[in-house]
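Only one chain comes next, encoded as structure tokens, the form predicted together with the partner chain.
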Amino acid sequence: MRPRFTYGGELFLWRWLRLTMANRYVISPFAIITMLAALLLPLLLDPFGFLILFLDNILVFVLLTLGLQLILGYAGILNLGHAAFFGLGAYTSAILTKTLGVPFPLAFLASTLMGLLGGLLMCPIIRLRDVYFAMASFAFGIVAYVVFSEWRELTNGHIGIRAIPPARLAGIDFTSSLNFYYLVLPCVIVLYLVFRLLLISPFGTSLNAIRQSELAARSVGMHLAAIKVKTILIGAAAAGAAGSLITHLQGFVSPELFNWPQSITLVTMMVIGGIGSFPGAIIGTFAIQFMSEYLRFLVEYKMLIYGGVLVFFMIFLPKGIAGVVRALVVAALERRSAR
């Protein structure tokens, strides 16, 4: 029962801190202080202001990228079309509610289940090995665009579907950006909670095991076409879900949101955060809605820098911001441990 670093007489706090590293505490204090400062935030924030509006998007965002990360980073699953699912659960809630009048919480479940399916029919190509299911899902994403932006009757094509009715809950209205942030921000916090007990349990266990070594995690009686499907449902699941809520926050819906463009850029949130970290997600995520919001001064130069940051990361900081600080934190305690 030895934890990866041992020492005595640390800080509860350290300890805290190592054995979540370790994966065997559900969350680490720097979790639970985050969650916390995230509850409060809107507190200090101008509750019509444009910055509430952009953390409701962005954690909307942190829904995909979270199931991303369980698919790409953990499973070890180059998904080149998750923004599919994001556009399945998005026209799926947007129909529902507009069309056919259900109401906001069975739209909700509906566009979660179909993320699901979604993720169902992406399990063919599993069979695929990496760069060949990277071509395949990458096909499979473009393919679900020309289906939004061609199936006219059901999506009104490229113009989209608008005027779509807010989210409504237990007689709360969600219009206000204020009221968003408290229906997204439990989504967040239940998926990561969720994320991270299924990380410490054993089918977290067969995830890195197939990563690090699919001939061993066989060899053990591990199923690997199981988990890895598995793993690209509940990361469907959470798209969907995702998808839901970015409908009724902008109040329509277009194809383009859910082009391979935005599947791309998915995935570069999760490099430039950290593969293989939820926080590192959540970072990455951060970081890069916020680069491509408050570069907007650079005006023509904005894409240039940020191909250039890109290329940088890859090159000088290939584990992304998550590796930088996790590699800090190992050092600190491995310091603390010298000692």
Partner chain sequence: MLLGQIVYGLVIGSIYSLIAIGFSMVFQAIGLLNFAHQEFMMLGGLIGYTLAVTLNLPAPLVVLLAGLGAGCIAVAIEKVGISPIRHRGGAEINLIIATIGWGIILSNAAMLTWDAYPLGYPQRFQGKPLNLGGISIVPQNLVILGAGILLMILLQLFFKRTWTGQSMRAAAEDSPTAALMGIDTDRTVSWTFFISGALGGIAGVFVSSIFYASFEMGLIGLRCFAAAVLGGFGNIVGAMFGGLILGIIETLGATYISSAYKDVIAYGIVIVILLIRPTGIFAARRTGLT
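In this text, the rigid core denotes the largest set of C-alpha atoms whose superposition between the two forms falls within 1.5 Å. Residue numbers count along the first chain shown, from 1. Everything numeric here is computed off the predicted structure, so don't read it as measured data. Compared with the form predicted on its own:
- The Cα shift for Ile305 between these two forms, taken after rigid core superposition, is 2 angstroms or larger.
- Relative to the superposed rigid core, Leu295 undergoes a CA displacement of at least 2 Å between these two forms.
Starting from the form predicted together with the partner chain above, please write out the structure of the form predicted on its own.
This part shows the chain on its own.
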């Protein structure tokens, strides 16, 4: 028999991977590598170039999709009106900072609370199930879009609100794309860690039980409606925070960013990246944003392309890109254990 020598660090790495596959670690190897790469990435790019601005936009949408992943991926709630919370946060921050002169930190907090308030407005339909809730949430998103478009005295209609002041925090001006990158990146990291902590808490156990079988969860005394309401409120608050950031990144806000195709695009990000995986939400966001940028000349067919991609992944890769990576890691672990 060939002698086996295992370096302690290597043994720890494989054990870490096994526990990561079981969702028992807050920070996975993927998360650490991604965080380090994200911190160092601007050093490899032109600090004032288009790519940094593009990454800023992607990171804001990562905040948005992480919240939707908690709702859809972990609670199994198909929310087709998630862009409404995004819009509530965006308009709140725009109106407070430009019209009332409120400082950015307070406007950011108010946008987060407004997203949460939007979640409260959606909660009465939480007792609907499956396709009925999906259609009701879709209608909720359309109503929000109509309000953004038609309440001209407050939102300026389709013209939108322009010349919104840039974000400022602790004397730092986040006008430049590089400065803004290091404003939004900590928000993404903190939200990711908070959500991972939620998953290993009793609340995360309840979410997993609901996703597996609502009937079984109800039979052991779980209050499904209360758990779903909390999940929607958390995801909506994250969307409101993302709305505040996108407003100060772009310097303007208009209803077109918060219409129903945006909600469908967010669901597409979930499916491509992998439903039920926070790294999958990040992967899916990057994939769709790059696809949108490099297929800009096909803008008339964007939703058709997204629909085709969505159908392809649902049929051939139902667990998304993250699911494929996860399967490869599990296979590697099994091969190593069989040696």
